[in-house]
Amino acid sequence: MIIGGGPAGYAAALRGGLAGLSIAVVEKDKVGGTCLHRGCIPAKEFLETAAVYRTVEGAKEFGVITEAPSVEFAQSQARKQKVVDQLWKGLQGLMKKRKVTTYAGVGRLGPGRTVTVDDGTELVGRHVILASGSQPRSIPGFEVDGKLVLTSDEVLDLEKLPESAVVIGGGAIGCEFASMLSDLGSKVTILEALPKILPGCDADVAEVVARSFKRRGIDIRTGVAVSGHEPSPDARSTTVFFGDGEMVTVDSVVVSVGRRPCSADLGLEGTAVAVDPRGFVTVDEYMRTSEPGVFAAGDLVDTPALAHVGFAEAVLIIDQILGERAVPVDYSKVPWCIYCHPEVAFAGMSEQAALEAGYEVVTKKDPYGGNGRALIVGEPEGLVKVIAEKLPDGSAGRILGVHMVGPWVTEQLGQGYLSVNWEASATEVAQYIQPHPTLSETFGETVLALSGRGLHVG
C-alpha cells in the first residue's frame, strides 16, 4: 500500500511492480504528484520558454534578423498542459502494464497497516508508504489569495504574466521565478532575509548569479525581513513593507519560502508513527517509521526536496520489502540543478562547508569564459569550481565537491556527481580525455589545472 502517487510514492509503485509485487497506490489529486503537475515540468517549461525568447531576441548577433519578439505567455502555458498531459498519461499507462491498482481519494493509515479511503474503502498492506508529499508554505501577513498573493501554484497557473512583482525568497524556486519573470519582461524584486541568495550554494557560484540578475535589472535585498503588504483601493496592485521602513509597490507577490509536509490527512492514530514539530514523518536511514511495515519517502520526510532523492528512497524501500540488497541514500553528495539564468548545479560540499568539517581543501575554477564552445553559443557567463582534499605534500586528493554555474550546467554535472559519489581523486578523473569543442571540457580542464599541470588554466 502507498499513501501518495508523487515522485516517491509512483517510483516504488513502478519499481515494486516490475519485480512482481501486488501494489495498490491512493492518490487524492493525479498521479505524478507536485513534481510533474505544480512544480518541476511545469516550472522548467516556463524557463525554457525564457530561454527561447533570449535566443531570439539575441538573434542578430549571431547575424539572423528577426522583428521585435513579444511573449504569449497563455501560449506557452498551453504547451506547459501539453507537456505535463502528455508525461501524465505515459505514466498512467505504464503503472496500468506494472498491474498498479490506483485509489482515488485521501489516504489514512490505522492499526495494522490499514489503509482507510475517504470514500470508506479499507485496505491492508503486507507493507505501507507513507509518501503524501508537501505543499508551498506561506507566511504570516501574505494570505494567499491567487491574485496578489501568488505561490508557485498559482504562478504556474497564470494566463499573463504581471509587469512587477515582488519574490519572497531567494533560495532555488525563488531565483527560478524571478528568472524567468525578469527574462520575460516583468520588473522584479527578491528580498531574501539572510545574507546572499542561494544560501545553500558555493559562494563564488552564488555570487556568479547575483551579478548576472543585478545585470539583468533585477533588484536583489539580502538580509531583510518582510513584515506585510497592503493592496491598492483597486486591488490591482500592492505595496510590500521590508527591512528598515522600506517598501516597494507591484502587481504581485511570489512567495517562495519552501515546502511543508503533508502529514495531517495521514491520520495515523493508533500506530507507532512519528511525526516531528514541523510535520516530517520521522525515519531510519533504510527510511523505516516506528511502526513495523511501515515505509515513509519523498518530501514527507526531512530529506532533500527532490524529485530525485524520492526516487532514490523508493528505490531503497522496494530492494528492503523485496529482501535485496539495500544501500542507504548519501544525502551529502546527492546533485542539485536550479534552472535560473544562469543555471546551477553542484554535487558534494561547498568550500565552505568542507573547511567547516574539517578538510583542509585545494580548489581550482575555470570560467566558461575561456570555453570555445560556450563562446560559440554565446553564453560566456559562469564558471566551474572543484574543492578537493589536500594531501600531505599538498596535492590534491579525493574531490570533495563539484560546483557549476553556467550555460547548461544542469546537463554536464554527471561527470561531477560520479568524481564525488566514486571518491575518485583529482589525479584520477584528470586522465580521461574531454571532447572539444564542448562545454563539459571545461569540467575537465579544472580537474587537470587541480592534478597539478592544466592545460589552459593555471
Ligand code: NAI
Given for the second form:
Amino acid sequence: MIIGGGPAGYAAALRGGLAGLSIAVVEKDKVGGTCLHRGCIPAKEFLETAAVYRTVEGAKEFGVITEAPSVEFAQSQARKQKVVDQLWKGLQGLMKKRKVTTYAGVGRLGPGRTVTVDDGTELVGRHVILASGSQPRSIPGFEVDGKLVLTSDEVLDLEKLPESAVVIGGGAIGCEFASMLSDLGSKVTILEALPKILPGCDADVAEVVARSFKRRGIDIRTGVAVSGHEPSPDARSTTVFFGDGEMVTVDSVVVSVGRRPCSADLGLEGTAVAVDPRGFVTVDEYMRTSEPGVFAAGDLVDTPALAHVGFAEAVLIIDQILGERAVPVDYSKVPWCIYCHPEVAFAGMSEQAALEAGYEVVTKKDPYGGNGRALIVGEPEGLVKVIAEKLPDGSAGRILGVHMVGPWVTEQLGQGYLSVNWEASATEVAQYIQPHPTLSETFGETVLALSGRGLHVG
Ligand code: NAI
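Can I get the form predicted together with the named molecule as well, since the one above is the form predicted on its own?
Full complex below, order starting with the chain above.
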C-alpha cells in the first residue's frame, strides 16, 4: 500500500509492480505529484520559454534577423499543460501496465498497516509506504491569496506575468522563478534572509549566478528580514516592507522560503510512526518508520527535497521488500540541479563544507569563457570547480565535489556525479578524453589541471 502518487510513491509502485508485487496507490489528486503538476516539469517548461526568448532576442548576433520578439505567456502556459498532460497520461498508462491499482482519495494509516481511503474503503498492506509529499511554506504577514501573494503553486498557473515581483527567499525555487520572470520582462527583487542567494551552493557558483542576475537587472537584497506587506486600495499591487525601514511596491509577491511535509492528514496519531517537531516522518537509513512494516520516502522525510532522491528512496524500499540487497542513499553525494539562468549543478561537498569537515583540499576552477562550444553557443558565462582531497605531497587525490554553473550544466553533471560517487581521484578521471568541441571539455580541463597537467589551462 502506498499513500501518495508523487515521484517517491509512483516510483515505488512502478518498481514493485515490475517485480510482481501487488501494489495499490492512494492519491488524492493526480499521480505524478508536485514534480509533474506543480514543480519540476512545469517550472522548467517556463524556464525554457525564457531561454527561447533570450535566444530569439540575441539572434541578430548570429546573423539571424527576426522581427522584435514578444512573449505570449498564455501560449507558454498552454504548452506547459500539454507537456504535463502527456507525461501524466504516460505515467497512468505505465502504472496500469504494471498492474498498480489506484484509489482516488485521502489515505490514512491505521493500526496493523490498514489504510483507509476517505470514501470508506479499507485496505491492508503487508507493507505500507508513506509518500504524501510536501507543500509550500509561507511566512507570517504573507498570507497566500493567489492574487497578490503567490507560491510556486500559483505562479505556475498564471495566465499573465506580473510587471514587477518580489521573490522572498533566494533558494532553488526563488532563483528559478526570479530568473524566469526577469527574462520574460518582469522587474524582480529578491529578498533573502541569509548573506547570499543560493546559500546551499558553493560560494563561487552562487557568486556567478548573483553577478548574472544583477547584470540582467534583478535587484538582490541579502541579509534582510521581511516584515509584511500592504496592498494598494485597488488591490492591484502591494508594498512589501523589509530590512531597516525599506519598501518596494510590486504587482506580485512570490514566497519561496522552503516546503513543509504533508504529514498532518496521514492519521499517524493512532500508530507508532514518529514525526519530528517540523512534521517530517522519522525514518532510519533504510526508510523504515518506527512502525514495523511501514516505510516513508520523498519530501515527507527530512532528506533533500528532490524528485530523484524520492525515486532512489523508493527503489531502496522496494528492494528490501523483495529481500534483495539494499544500499542506503548517500545524501551527501546526490546530484543537485537548479535551472535558473545560468544553470547550476553539483554533487558532493562545496569547498567550504570540505574545509569544515576537516579536509585539506586542492581546488581548481575553470571558466567557460575559454571553451570553444560555449563561445559558439554564445554562453561563455560560468565555471566548473572541482574540489579534491590534498594528498601528503600536495597533489590532488580523491574528488570530493564537482560544482558547475553555466550553459547546460544540468546535462553535464553526470561525469562529476560519477567521479564523486566512484571516489575517483583527479588523476584517474583526467585520463578520460572529452569529445571536442563540447561544453564538457571544461570539466575535463579542470580535472586535467588538478592532476598537474592542464592542456589549455594551468
Ligand atoms: P530552499 O530551502 O531551497 O530556499 C529557501 C530560501 O529562503 C533560503 O535561501 C532561505 O534562507 C530563504 N528564507 C527563508 N525564510 C526567509 C524569510 N523569512 N525571508 C527571506 N528569505 C527567507 O527552498 P525553496 O527554494 O522554496 O525550495 C523548496 C525545496 O524544493 C528545496 O528543498 C529544494 O531542494 C526543492 N527544489 C529543488 C529544485 C531544483 O533542484 N531545481 C527546484 C525547486 C525546488
